[in-house]
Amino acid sequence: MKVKASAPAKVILFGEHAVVYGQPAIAVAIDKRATVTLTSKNNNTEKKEIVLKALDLKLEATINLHSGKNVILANHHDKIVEATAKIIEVMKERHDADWPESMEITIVSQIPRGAGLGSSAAISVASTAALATAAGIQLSKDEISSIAFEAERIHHGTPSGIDNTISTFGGAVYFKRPEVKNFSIPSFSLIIGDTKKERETKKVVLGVKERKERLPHIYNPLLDVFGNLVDEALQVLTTEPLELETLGHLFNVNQGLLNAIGVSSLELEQLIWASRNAGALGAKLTGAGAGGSMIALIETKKEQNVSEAIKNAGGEPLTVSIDTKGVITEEME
């Protein structure tokens, strides 16, 4: 057996970190993917094993599958394998899982690591997907996210589950825990760049933790206004025509409060400045910040404009589209 699934990055537009904290956020999915490939191999042994490779992100690691519901890791040192072992365990204890045969991995992702862009909520979809399928389960969309968003805490140790539904879902969400909205988004032009200084999510989003613990009647006003700043988001992408220049004072304003709780980086600003001063109608930070992304709002004339000078302020620019598809499975043989 043979079996192909994939699943969509995302950029979160508006929300980020005050999701955490029971506020909405705004995430659509974007035209990069990771691919997760599983080839079952019948060695003939009572001994079963996952060989994983990335070689991408110059990976590989054996992870001991064995009868009972204990997942046994071996040479590994990265997230990655704990979090694929983290999703083996939680589907054999909730769908009583079995994979008969030995199984190869391999990872292939478009996604930049680090970048603030969703990449292991990717992986862990595609992951999950991949292997219901060879163990000849049938899984919701729904129940997908569920198990991938297990492994994100592994990632990210209190992640918002926003990565794991959009990258499951496609499209573009409304997030707030525990609803998620579906809903339809016109047609914009966003140019992402990449700062190419990687960090860990789940160091930042502590950092945000124990600021909002040590002065709660500064944070937790400013997290009110950025639930604010959302649902007025949501009214603008939904409410035809669209007014491109509102949307963009908004990327602006978020990304002054995302300033404001100690996220951004000088690497991102001047990314963010030179975007605006090129003619981007807003940019802001995407994701964790403290390095990884951020995201220009622009019209399709500035492209260039906008491009060159993320470039030349260091950054990487990238331009994206909205992706509807969400996770895709494919059983080739």
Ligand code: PMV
Contents of the next structure:
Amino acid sequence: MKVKASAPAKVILFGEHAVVYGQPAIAVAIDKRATVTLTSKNNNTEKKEIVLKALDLKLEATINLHSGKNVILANHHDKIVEATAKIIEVMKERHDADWPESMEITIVSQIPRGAGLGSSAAISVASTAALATAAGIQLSKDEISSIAFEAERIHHGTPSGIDNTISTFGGAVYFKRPEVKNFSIPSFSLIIGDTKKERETKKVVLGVKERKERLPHIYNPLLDVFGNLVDEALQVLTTEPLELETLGHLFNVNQGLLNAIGVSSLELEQLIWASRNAGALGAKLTGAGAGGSMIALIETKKEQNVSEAIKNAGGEPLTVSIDTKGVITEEME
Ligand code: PMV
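Rather than the form predicted on its own that you just supplied, could I have the structure of the form predicted together with the ligand?
Shown next: the complete complex, the earlier chain at its head.
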């Protein structure tokens, strides 16, 4: 048997961090994917195992399929191995999953890691879909997302769930736990600027938590403003004709709030201001911040200018379009 599953990256347009505290956020899936190929290996069924390979990450590890939890690290420690073991464990618990043979899983991803683009969620969603198909289990998209969420906990500690949701469903999503609303998004142009400074979402989220505990009277009202801003942005995004300038202004206001809670960085600010000065209608960091990526809303005619400005400011520009498919699974043999 050979199964291939892939899932898209995402950008959070509005509301990152506040979404961890129950406020809404809006995210879109983008056309960069993580692909998981699963091949069954006819060997000794007494010792069923998964060999997990992510060659770009120089990762090769073996997971014992009988216990699911028992991870044997054949190369170096990586959260992806732990997250895959978690997916197996949850599928066994919730769906009585069983795999007839040993398997090899290869992960290939177009999504830079630690860049705020949901790389871990895309891998978890694609792995869940591939493993379910290999076990002969039909999972709904809600179930795929929910299992991938358990893997996201391994990566990020207290994830909001927005990353696994958008990567599973694709398109655009308004996410306010437990409400998830897919909506159709008008066409507009976005440029991503990657600072190429990797950071751990878990640490940045923890920093916000600590500051919020120290300064609740400052942070709690700020989080409410994040929520108001996201609701306003939803209004703008679902009203025709699209008011691009207002949307751009809301990007800038959102960046101001993210700055206020201490998650921006010099590298991000440099790319954000370079984009604004080159004619972007608005720019903000996306994802956890403290490095990672920013996004700029642009009119198509400004694409070249903004892209060059990001490059000159030390970042890596990436022009993306919206992915509407979400997770895709193909059984090849
Ligand atoms: O940086 P990313 O892609 O892991 O996004 C994190 C988004 C946060 O809102 C900061 C955390 C979360 O779980 O929603």
